[in-house]
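As structure tokens, one chain now follows by itself in the form predicted alone.
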Amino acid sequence: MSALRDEIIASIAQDGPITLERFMSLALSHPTLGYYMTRDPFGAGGDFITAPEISQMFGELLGLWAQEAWRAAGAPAPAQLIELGPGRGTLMSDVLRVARITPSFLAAMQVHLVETSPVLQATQRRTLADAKASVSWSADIASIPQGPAILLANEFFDALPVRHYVKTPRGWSERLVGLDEAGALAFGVGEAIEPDLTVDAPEGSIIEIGAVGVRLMSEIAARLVAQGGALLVVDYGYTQTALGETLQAVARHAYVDPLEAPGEADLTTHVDFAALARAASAAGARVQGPVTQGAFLERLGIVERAEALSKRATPAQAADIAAALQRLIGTDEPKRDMGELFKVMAVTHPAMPDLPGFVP
């Protein structure tokens, strides 16, 4: 039992069922009880591990990619270097460290982290205390100064709330979170029919729509078209919009019931890259990819980087490097290896050339 669960149950008992989008928003971002507002969930001691925590190689290569994207944009100065959902700050720390090889890039960049969690902001400040750059924090992209920008979004879009619609005999109705006969949280289906959903599907089918992510992508793409720059999205997801739902909850590295303890588990869905690409294209931006994370990192030279690090490592360190490499680009264990499950997509100003990682 969680305090947030009790609060949601009381609210539903008084006002009626809520959308899944609202439930996810409360579970993750409630000001005092939300999952990301109350803890640092990353790493072996948390609930899950992200690529920057697996190996410095990931952040280093994304840092080199950011420099190349900046050059392709005409090397504007000043420019904004923005990370969405920066976790512990590990990725940005690696990006800024490798940026030292290009002093002009580092001098041009104003670094902004988009983070709403005070707990994670504090962790990021500690991680970046010695960074050779001025770093500022924002609650949203709209408050970041205008101008050309390079944006990084690693495992960001998967944590944005989604809506579910269920095919009923009368049409598509929204899936809601309500209460069962025992007063516990339970999924149900609303009575209203969504007239704009006309997908032909068998009764009982579910379609997942990430309206929050699509709106955000539209805003970012419009900014890039007007002011220049590029966005790099790295996340787990699928390349073609399809029926089905992917909601999952993770606590202490294990899957749990999404409704069991809101605020105590991470809630995510697989990213619909096709929907994000459509939103970006509609805003006039150029879309490159998506490609698999394995292919992207291999094209950037992660295998060669691992070999170089291993030459200077102890046998134990070399084994750790090999294990990290397998985790980042491998496909042998689909539930653990990230090479195939994770996809990478770039959204850029329409005049930007092909960028590294997207060309064989």
Ligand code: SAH
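Residue numbers count along the first chain shown, from 1. Rigid core here is just the name for the largest C-alpha set that superposes within 1.5 Å across the two forms. Just so you know, these numbers come straight off a predicted model, no measurement behind them. Compared with the form predicted in complex with the named molecule:
After superposing the rigid core, the Cα of residue 31 is displaced by less than 2 Å between these two forms. Relative to the superposed core, residue 333 undergoes a C-alpha shift of no less than 2 Å between these two forms.
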The other form holds:
Amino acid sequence: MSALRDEIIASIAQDGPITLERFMSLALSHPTLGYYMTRDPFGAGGDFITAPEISQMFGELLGLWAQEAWRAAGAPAPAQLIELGPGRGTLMSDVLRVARITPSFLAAMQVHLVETSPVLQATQRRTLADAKASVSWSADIASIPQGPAILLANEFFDALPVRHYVKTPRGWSERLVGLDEAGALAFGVGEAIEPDLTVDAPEGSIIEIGAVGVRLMSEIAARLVAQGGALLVVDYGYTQTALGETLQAVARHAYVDPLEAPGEADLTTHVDFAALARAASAAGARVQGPVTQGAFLERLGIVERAEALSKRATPAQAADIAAALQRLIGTDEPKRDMGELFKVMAVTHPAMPDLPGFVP
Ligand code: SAH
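In place of the form predicted alone, the structure of the form predicted in complex with the named molecule is requested.
After this comes the whole thing, all chains and molecules, with the earlier chain placed first.
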């Protein structure tokens, strides 16, 4: 059923087990069969729904935040407005619409979307066809021109591959994806011991390490320290590094086995904000937050914004606005409210003052 699964099985049969990082990277970004490379997974008919797709309020408030961060950086011109993993382009479209209230911001910004998926790049081009800004695309951040930058990353870090280490009697060993006796994909544990991992934990414990995200954070933080600006990270995750693993696979809004159908389910992990914050601080950047998405959006005025929109709405539209508000800032996780599960963190030049949303 999954062409990519057959390909991975064949390669493991020939060359041996692969790391989870490699498996996730293939499942998500294999050039022709990777999950994001072949489809638009968002929305009610897709696999999952994200905050900008829930309501325009999310992107509008992040757009106001971006303008404030740019002002706080001294209103540099030109400057880069960069989005990592822009999905359908909805967030950037809302950000650029509210940017019209600050013509100097709009005039200063060169917009760059960092996106590996050709399918989603095409969707983003359609979404942003009428945007009043110059927009360019690249597959990685390294090729974006230098200079002060405001960066936005919503549900981006959760999509980066991670490594798992398992506590064995001899120490920590990397968790691998291999084949079971029936020839199906199965988790196993490597022979080699990781000498650098010295965390004390019971046998069988797992540690999850988002090395790709940490490396990227170090690069972005170094850029912000050298050239000025700010990065806003919004994602589901936790604020203290902890034992345990959070790998999950989602297809059509339901959890599935992560090894079952690589390329056909979204694979993500919860983001270790503490690890990202350590990487940013080590590079000399200032870290603000993390705070919960609920607190962040309330401080940016989402309740007032919802009231203003509702005054001009039909009763059905007002009910949609109320439901979206609840989903974005509410705390009922079984109902998939995002207010507490999602966290917001800013990484900035060290001289940046407190930014909106991070102070009560
Ligand atoms: N921010 C969007 C989409 C989140 S899904 C939203 O909130 O709706 C993750 C996005 O990151 C997708 O656009 C995916 O194609 C992209 N992506 C995943 N891995 C990436 C990588 N290594 N480099 C660039 N983009 C990546």
